[in-house]
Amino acid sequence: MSVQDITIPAVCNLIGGKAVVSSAKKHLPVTNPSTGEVLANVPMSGADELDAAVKAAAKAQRDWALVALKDRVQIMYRLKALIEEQVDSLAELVTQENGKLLAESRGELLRGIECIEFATSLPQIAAGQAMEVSRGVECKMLRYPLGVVAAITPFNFPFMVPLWMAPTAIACGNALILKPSEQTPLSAIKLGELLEQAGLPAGIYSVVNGGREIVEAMCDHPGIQAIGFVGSTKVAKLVYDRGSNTGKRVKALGGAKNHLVVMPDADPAMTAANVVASATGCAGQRCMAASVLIALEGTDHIVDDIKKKFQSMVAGRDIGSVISPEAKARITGYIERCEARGAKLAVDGRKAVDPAAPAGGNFVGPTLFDYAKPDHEVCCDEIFGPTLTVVRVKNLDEAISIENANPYGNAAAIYTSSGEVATYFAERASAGMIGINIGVPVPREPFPFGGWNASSYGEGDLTGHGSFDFWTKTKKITTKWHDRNRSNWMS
């Protein structure tokens, strides 16, 4: 750390319900991606501070497995009051270090505590099945937590990816440990201080710090039973690879190239709105974000409406900051090579700035890339800015066949008004969400949230239902009291 930096504040790991200071000699700085300014150092951590927060961890969920289910869930109604009375200051907060807009934070936060309803109500989902099977025999079968398990999230949503995974996995009975995006570690830490407030034991929610060593030592580490990662498909592939060759229980959601199919009968004003909120929110950086739109023949006008819109657009007003200046120079580079390698810039965002946004900011404006081929780099590559590129065919059978080919299988969406056509779409479309005339179909609570392909690896989901299978083990109990009315083997 420079000593320019020693009057910003440390960002402290969460170990034992205590704040820990790291020992980690290296310190990135946590900086507002809409002026530039450094907000905090986050330590990166070492493989001994992840293994101190697991010791931590499960010494706590010895007794917090055994705090019955009805229990547990009631930190969950507490955390769920308490991020309501506090959600302005909460989203300023996921806006200070993302740089999106308040009401998208907003919005980030609303959505995350549908997820704590969901956990709310694992009292009415967890009932155990018990049947006789056979005269004077009889099986159950009931739930029991994996012991300490992680959770490793991306930067683009720091309050809600949490979220998705901490109260589900803490009501079954687990400890989590956290490590955060070092982009945007400050939401983690505010998680931990909501939950201590709601009542839970230290220990059960820990946090630690850092980058590459730490996600290697999660993976690596024997007291860890599972892992839910959310970021990159690069990392998503290493991190389900190398946790499960260690035995461990892994859901890695990766990438994503949305494409969204429009039809000459999709209803031109509403279509062109939700493209371009699809495309355009939380700056593009969203796995769910419209990539690719695939135009059929008679569909000029509805392309020419999208054109406008962005055109009207610019950042710094309209839609957010990018989180890095590293992820600005890489968005302006496709915009850069677009033309140069056969695709039509029909809208440049690197202009496209308010003149009162802050000078530090990283903005880059709704780019509009068109006449693309479907093997252009803008079509392929997942560019996680306000962009969208736009690639003319005849027919449908010839977009899904694009969309098809496409390596991810996030999210897929057709905009048209028959439905004959939207079932034609939704079966044969590779992707494992679908949206109808919606540009970002997130499954809503207790729909899980997941892709296919290359989106997607590891079975079970993070969200919805099957969160519950994913963060609990079964035991089945066979019991016979007596050997009258003998009827079968069992017997």
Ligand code: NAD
Contents of the next structure:
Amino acid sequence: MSVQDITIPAVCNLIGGKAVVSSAKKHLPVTNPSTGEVLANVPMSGADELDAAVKAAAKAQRDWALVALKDRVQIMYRLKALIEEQVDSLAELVTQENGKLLAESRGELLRGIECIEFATSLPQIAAGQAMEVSRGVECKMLRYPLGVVAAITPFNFPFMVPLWMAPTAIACGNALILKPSEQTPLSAIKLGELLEQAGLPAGIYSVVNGGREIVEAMCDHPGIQAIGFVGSTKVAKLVYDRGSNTGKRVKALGGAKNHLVVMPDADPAMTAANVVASATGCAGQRCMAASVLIALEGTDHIVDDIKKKFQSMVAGRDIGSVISPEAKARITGYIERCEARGAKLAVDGRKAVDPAAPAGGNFVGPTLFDYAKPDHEVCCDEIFGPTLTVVRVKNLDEAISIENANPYGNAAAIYTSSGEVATYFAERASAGMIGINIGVPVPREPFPFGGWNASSYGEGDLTGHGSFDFWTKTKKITTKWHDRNRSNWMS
Ligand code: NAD
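Switch from the form predicted alone to the form predicted together with this ligand and give that structure.
Following is the full complex, with the preceding chain placed first.
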């Protein structure tokens, strides 16, 4: 849409603590993926609007940096309480703009709250290090905020991914500017309202809506010190390269193709239920979703059970909608092509839609591709829908070599009742997050979230313990109050 429909509300930007109507000429519709209803228009803001946000944020951050950490985190205690009080209505908002089931939206909020809890714990881990490095000479290390920092987020967790970054970055004394996905900008604005109610000073949390132009402007802006990016691998790499090139600290988490290995000694019922939940939860639109199931000889009974479970589910009832008609077309394209390219379409999700689901929704049911070869596109591409590709192999080493050969490295999992086999796999899988009998092995706070290879660019972590390092810089202070020991050659 290039001309804004004035009957539909425009999403504002948050700049300097104020809701600002963007001067953008171009707006895009924000659509409820389950109904097709247009909820709002989101502006494609320009670099000048980002610049205004950076200037306001820099001004506010100077005072915010002087607030003691213990006082800064009080805001996060209040934010947690506010989200808990309103969790049902916030879950509805997430479901409205993202299309996931209400229970999944609730889950997203609960996981996000854990990140706020981590931020409230910063005073417990922030106590600096001090040591007498030679007689009468003390060295101590303090942490300082970076200044103005940016976060760029994807559509699939519109509330949780901003909460991965905002509470810790802000508690560390930074001012954060968020560019949410243009497909799901409403949660980001709501988070701003809640932070304001929690007492956050104006300008410390800003939202600039837009697309590529704002992302590129964030990478180039000299007033932004660090960028946390979460999204596809293609854009993660672009942001990492461009942001690093201007001297910023950049951590960019990218896409995924997660492999789950099923051993013959796996608990059949637990494994089947767990794999199905991993592949179909959030309609498969999770960077932690099961994508390829590597089934060893002797696991036909488990694959059959997974197939039965897929056949019993329908979109619109058991799983939510995918984000857009384009996403649906991309996913159904894989279904259309799969047999011509040598895999078997064991369960066809195109037909598995609840008849009661709204006609305008982007629904695709669970889809199972079987007997795929490792070079088939359904084995290699991040489909980002409720699909699972089964590859049949003879032994564990063959399974590991398939996992290792994929360019991503977010998560990998194994189902087995043998500790020895699990350890063998965990040591050899080329992924940053490993599941043992767990299909969505998200390392909850304070363990940092993050993958390897093409699933992650840049050093450090956006969540958990590592995030405290990422959002701060250190200062080392060396002090001497007397000159009794004259042997100190560095005076
Ligand atoms: P996306 O990469 O399309 O968009 C992410 C952000 O980048 C958005 O804010 C978007 O506006 C912006 N963007 C898109 N194209 C751009 C371009 N050409 N130049 C500059 N900016 C651009 O991702 P998405 O479709 O919103 O989200 C799904 C992807 O995110 C999947 O690949 C998924 O695996 C990944 N993801 C990864 C993690 C993780 O932790 N590794 C978590 C969630 C999602």
